[in-house]
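Here we start with a single chain on its own, the form predicted on its own, put down as structure tokens.
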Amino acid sequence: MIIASNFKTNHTRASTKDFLETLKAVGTTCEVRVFPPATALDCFALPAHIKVGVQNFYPAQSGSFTGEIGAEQVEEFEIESVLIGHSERRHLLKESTELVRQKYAFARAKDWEIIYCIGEPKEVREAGFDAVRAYVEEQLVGIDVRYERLIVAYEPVWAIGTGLSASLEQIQETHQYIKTRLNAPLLYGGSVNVENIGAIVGLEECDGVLVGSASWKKEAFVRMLEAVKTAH
């Protein structure tokens, strides 16, 4: 089982080192991997089933990428874990299919693991599943669902930070198709929180979360890693 918390634009080295500290203290069989911004990495000293990640790259050793970070910088840290695809990415900061594409190659190139994020904004869940299928398929083009280090997040763009989660029979529908796809393990992400996370995860076909804003403080995800332990 795979928890995973996207700090997004919030933590500092800090907070970051402080939160990291509470984990290695619980207890717990997940694999436990977080995403702090670019400006709170650093080179922390933890157990085998925590990693850091970044949330964002280019996919360029180094170079004039005004704004950026690089394979360099990444790996000063000796991060190998990163997510790609983010629907913020992709929709509020207009990455295009082609860059994620990029990334992806390049990522697997250098053999990180890669958390690969997939989901349909709203107008396409209410145009029907079939509209959704046919969504997620496009952002499996171009993509090598063989990867041996590939994790798939399943996440509903109109489920990110809106407080309203998908329903337990719209996940494990949409799960159920994806895994008719990859063998890869498959996260659900979307407004996941201490109180839905069990039945989540409790979900045959979900291998794990990729959390949010309610993961951001180290309270409440050590609350979800005990609830997924009971849930299981």
Second form
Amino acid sequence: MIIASNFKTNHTRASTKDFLETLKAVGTTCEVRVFPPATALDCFALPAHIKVGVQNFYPAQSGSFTGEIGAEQVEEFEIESVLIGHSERRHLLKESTELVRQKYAFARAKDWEIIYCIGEPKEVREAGFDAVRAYVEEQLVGIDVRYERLIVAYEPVWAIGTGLSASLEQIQETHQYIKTRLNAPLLYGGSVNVENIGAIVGLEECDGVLVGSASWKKEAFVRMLEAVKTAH
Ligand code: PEP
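Since the structure above is the form predicted on its own, I would like to see how the form predicted in complex with phosphoenolpyruvate (PEP) looks, so please show that one next.
And the full complex, kicking off with our chain again.
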């Protein structure tokens, strides 16, 4: 089971360190991933099951890309886990499909672990499951889904940061479809919290979760890890 926390634009360098120190003391069989803001990255001494990754990077070793971090900066911290395709980057930050594909190809060539996020906006979900399938299918175009360090996160846009998680039926139906297209571990993301995590990770096709807001308090994240343990 993979349990990932996306800090987004939250936490400082000091609080990230404190969060990770707390996690180190937690007994879990989960693979844990934490994505702090770039300013909080460091060479953390962590047990093998906890890895820090980057929320974003520019697909270049280094160069003139003002405001971005490239592989040189990522590798300084021995980081090799990256988020690509998160809906906030696609929609709020206007990251194009072309850039998403370039980032994917770059990370793959680097042999980094990729958590590739896909998921439909509200109007597509409302148009029915055929539309959801077509939308997700489009997000897989130009993506090597056989890459062995790929993890896919199904994150419906309308469920992210809204407090409105997809229903278990919606998650399962979409996961079942995605599993017909690829063999990578498959996560769910979208308003996962301490109360619903147990049922979500209990779904047959679900290999874990990517959590935003409900994971930012270290006590809550620890409770989620405990809830996963109880559910399995
Ligand atoms: C996310 O950032 O990937 C996410 C799922 O956020 P939240 O849990 O806040 O919906």
